[in-house]
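Take a look at this single chain in structure tokens; it is the form predicted alone.
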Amino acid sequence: MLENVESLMLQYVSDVDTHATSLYQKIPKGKRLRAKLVLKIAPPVAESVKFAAIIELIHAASLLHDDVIDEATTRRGIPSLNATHDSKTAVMLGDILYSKAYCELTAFSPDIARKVADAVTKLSAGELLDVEYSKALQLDEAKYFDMIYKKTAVLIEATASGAASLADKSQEAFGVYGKNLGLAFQIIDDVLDITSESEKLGKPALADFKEGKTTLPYIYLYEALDEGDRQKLMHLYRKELTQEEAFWIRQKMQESGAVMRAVTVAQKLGREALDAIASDKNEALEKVITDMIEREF
């Protein structure tokens, strides 16, 4: 089925101009975690198929703004949009594929279009958060959560409770299920920028502290350490690390804990994940929490 639903994305595409669909083919596609959620939790019907290419549709107009705002060279290992054209062709393929999304989605209930133009309004919110912290170094925890969850759950959220609603189950149970995940996979994906190699991530290794971002196990190490140590964190930010300040940086994490600390909120957010959906007994769904949590790092 998920055959079905990047046809389907594409045809929305080619629906619109020609241009544009030459330039959307050449994004990665990436894992299509939102619509194999979709897929998932509802049955495989045409209804299904629709309401997963609208949401992957939102997903990738918003990577392309964020490729422009974070002046990304590389998406998933390859050159990004706005690195081979240029900002302006980037920013407007993304605003016609949220733009179509939107057309699309006028097809299903009012609350299910409610949620999903809610999500991308608090996702919007989530990327001006994302470029204000990165100002300066951000050590609030509850200013992190709050950004992640509008940057990265929030839609996730809104995939999962609407796919739900398709299905006739529990909106709330899945909307819970919905936000612990994409809550666990943004901090995952924070630790992950710490602990793999450059080839893994499809992007520079240690990166986010580069780029000015604050993430979970930044705070836990700041927290951490000592005055002297934290001045040289401080002196660090923003700037372009050398191997040694780079592999002080991961020691630095490994010893005082703050990797592990974070991994473990991730983990417990994946299991109130899987409580809140344990009367459905879905073993798919189960396995999207298990592997991204249950992982050597």
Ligand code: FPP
Given for the second form:
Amino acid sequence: MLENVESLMLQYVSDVDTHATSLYQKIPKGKRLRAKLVLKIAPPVAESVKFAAIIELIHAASLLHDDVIDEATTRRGIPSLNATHDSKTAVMLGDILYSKAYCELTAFSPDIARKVADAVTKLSAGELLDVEYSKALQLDEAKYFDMIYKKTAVLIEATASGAASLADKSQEAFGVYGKNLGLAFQIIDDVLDITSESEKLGKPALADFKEGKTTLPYIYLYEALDEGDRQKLMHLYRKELTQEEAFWIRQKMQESGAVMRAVTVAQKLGREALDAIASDKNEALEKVITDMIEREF
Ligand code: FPP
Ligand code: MG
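Given the form predicted alone, state the structure of the form predicted in complex with this ligand.
What follows is the whole complex; the chain from before opens it.
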């Protein structure tokens, strides 16, 4: 079924323009987490494939724009489109992908269309918050959660709840599952930025703090440090790190328990996700949670 989603995405882009198609074929496919989610929740019918393709096109568009905003030069282990071409090309391909996705979304019920459109509005507001919070050290945990809810979890929430609606299952329960999965996913992403190596991640490691992003492990680290080390950490904010400084951050992250604390929060969210759909016993959706928490990239 996932191959069907892949073909349909390509078909949708081919409907638009041949140049856009050749650019689209250059961007790496990624994990297709959202499509897998749809296919695990919704019935194996054409409508589900269509919904999955629409969501993945929107997600791909958001990453094209995100790499321009973050001035990232790699995505999933290869140079990003804004790096191989330019930001204008990446922005416009993103616009094509998401407006085509919206066009196809009009075939769905107003309820589903609104759910997805509302999620993308929040996604954009979340990215705007991410940009805003990257200008100065942001140590407020509640603000971090609000930002990652909008930036990452909201589209996964709409994906799961929309798929549940196609399956006549509880939209609310699956929405809670998707929301918690999304929050946990972003926290693990933020942890891996610190604990993983660049080769495994497919993007430079320890990039978040340099880009100005004070993620959950950094918030917990700051809380745990004494005044001297807090000053040292603040001095490294937005800075190109030397090997020693990178080593120091990683060591402090481990010995202070900051990384473990963030992983524990992600695990708790994972359990809450599963609790929400407990009456709908689904081993595939349980595996999505464990795979996501245990992943290395
Ligand atoms: C990745 O965050 C970014 C997102 C999950 C959302 C980006 C959203 C937009 C750019 C809004 C525009 C939306 C559309 C549909 C055009 P990250 O930078 O923390 O993760 P990364 O390390 O994978 O780059
Ligand atoms: Mg980014």
